[in-house]
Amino acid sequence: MNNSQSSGGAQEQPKPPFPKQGQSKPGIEAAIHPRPEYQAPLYKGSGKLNGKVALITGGDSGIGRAVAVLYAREGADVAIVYLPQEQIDADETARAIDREGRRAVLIPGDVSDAAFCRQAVERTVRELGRLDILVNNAAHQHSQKSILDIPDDQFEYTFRVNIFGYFYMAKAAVPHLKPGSAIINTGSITGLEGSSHLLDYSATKGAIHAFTKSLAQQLVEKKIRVNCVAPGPVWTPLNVSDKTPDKVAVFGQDTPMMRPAQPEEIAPSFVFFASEADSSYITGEVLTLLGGETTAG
């Protein structure tokens, strides 16, 4: 692990230039160099989620993995959804949850399929006894320079994973959620500022932000909170599998902190939104985590 503390107390995280590298989609975290940091050694659990059950889509790697680890550290059992080809990463996440002393349930499948989403929720409730926290985090991203380069099937699949999947999971989960439960969606800075090379992805992230606010209004009387975390660049398989090796090498360099976030730096915000102790009066918010950028939106 690379995240030691400097003499001044600040965490040291990897900075560009990174090794030039590339992967086919969806990307495997086990093959990234340097490995994304997800174990959060400075984060001390305090029982904020004791007895809770969380379901995390895209929980095998990246932000989802780091969130799974911190939820387990805070006392929750965790089910994770992931694509079958990501099994090696899902197994590592399950081991990390186990090291925290909590139960892990692995559910391979594609969130673009409404029937699978219903099955994932039912299996979580059946095996872990309840559902308190839904994290919609799975995403598909495919860069293209021009709208003319985006095939219709790419456009449709991006929407099916990134926003249809959020809708399907939330629709399946809501009947099981009780007062005090939470839904946390993963948005993006691209949903606020746009991105010339991620037209379809950015559009879905903007939709996620509006979905968050609308669902929050709908569920507030049920005392179910709905919030969104919208990061800037994060060192995950999603990005390494969607950029040229030259761009991977300098990924995140243009932020004020001159590096991408590590997943363990994003995950505490998901704890904050899941925890009644921290955010009982917060719903419908989109929290940006941008490494010093202050002009989002």
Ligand code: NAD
Second form
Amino acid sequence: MNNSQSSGGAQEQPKPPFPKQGQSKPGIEAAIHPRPEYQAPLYKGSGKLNGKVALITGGDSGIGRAVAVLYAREGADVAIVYLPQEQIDADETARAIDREGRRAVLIPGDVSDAAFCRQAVERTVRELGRLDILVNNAAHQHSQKSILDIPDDQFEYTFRVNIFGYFYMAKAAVPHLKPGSAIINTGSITGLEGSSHLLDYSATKGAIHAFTKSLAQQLVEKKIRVNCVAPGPVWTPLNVSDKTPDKVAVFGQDTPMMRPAQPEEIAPSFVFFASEADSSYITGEVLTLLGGETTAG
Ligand code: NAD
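For comparison with the form predicted alone, would you give the structure of this protein in the form predicted together with ligand NAD?
The complete assembly is shown below, putting the previous chain first.
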């Protein structure tokens, strides 16, 4: 097995086959082999987010953790929301933010609950003084082969977390966002192409893309930009805790780069959309990061 061939860039990144493994939901990053790469050693901060405050849902692990680290490296204090059973991952993210010299606030709870979302925003503003960047990134994913296998309550819960949660968080955040602020939503290739095993999840991702464009139109006058990052396969707990061990072993192999992205390769696009230096003329965009696939978007 060779887990460290280069593919797509000069950096060595892990490549399938991965060790066969599985976890119950929600997955814990600390238990994944190889560990997802989030420290972005090639990324140098340049003060793009100095003095700003970000709130990231699903910030304990995976893409959200890597975004938290780069936001801190760019000078932002960061609050993260996550499910209480993921405290071990959240603690590691808090230490990583601390190593970047910024403040971390940990807010466990469920984004499918509107009252919790309001409290999370209020706590961020109370403890960190303001809110400039909201990253809606938490997601629930549950593969099923047939529509007949999807219980109604699964369908509803996936929508409650993945799109209702984004709505609740954005609604609570907007009154605090000043001109120059940004909302960044995490979409997915499945929202563009569909996915036969992820009927409910991919439908929420399509909704997130339309939500992004609509909210961008609504908030442009307030000078609040709203964009979306839509990745292909990324090596995080989401799929390790959903796919069979056989599928985890070959995860990402069907991309042109023949591997999944590492979270540290996705996070810079969230800096790009948060930073006025980079994207002041961009709102309502859905940016795909697909390892060379060119058919979508
Ligand atoms: P992840 O498991 O590391 O992150 C998902 C996070 O969502 C978890 O940290 C969990 O804390 C949080 N979460 C789930 N349900 C929640 C709830 N009810 N309340 C609060 N938090 C909750 O996985 P990830 O891959 O980093 O996922 C981040 C985003 O990326 C998701 O929106 C996902 O749909 C998207 N995405 C992932 C991939 C991929 O292949 N990993 C591909 C495309 C898009």
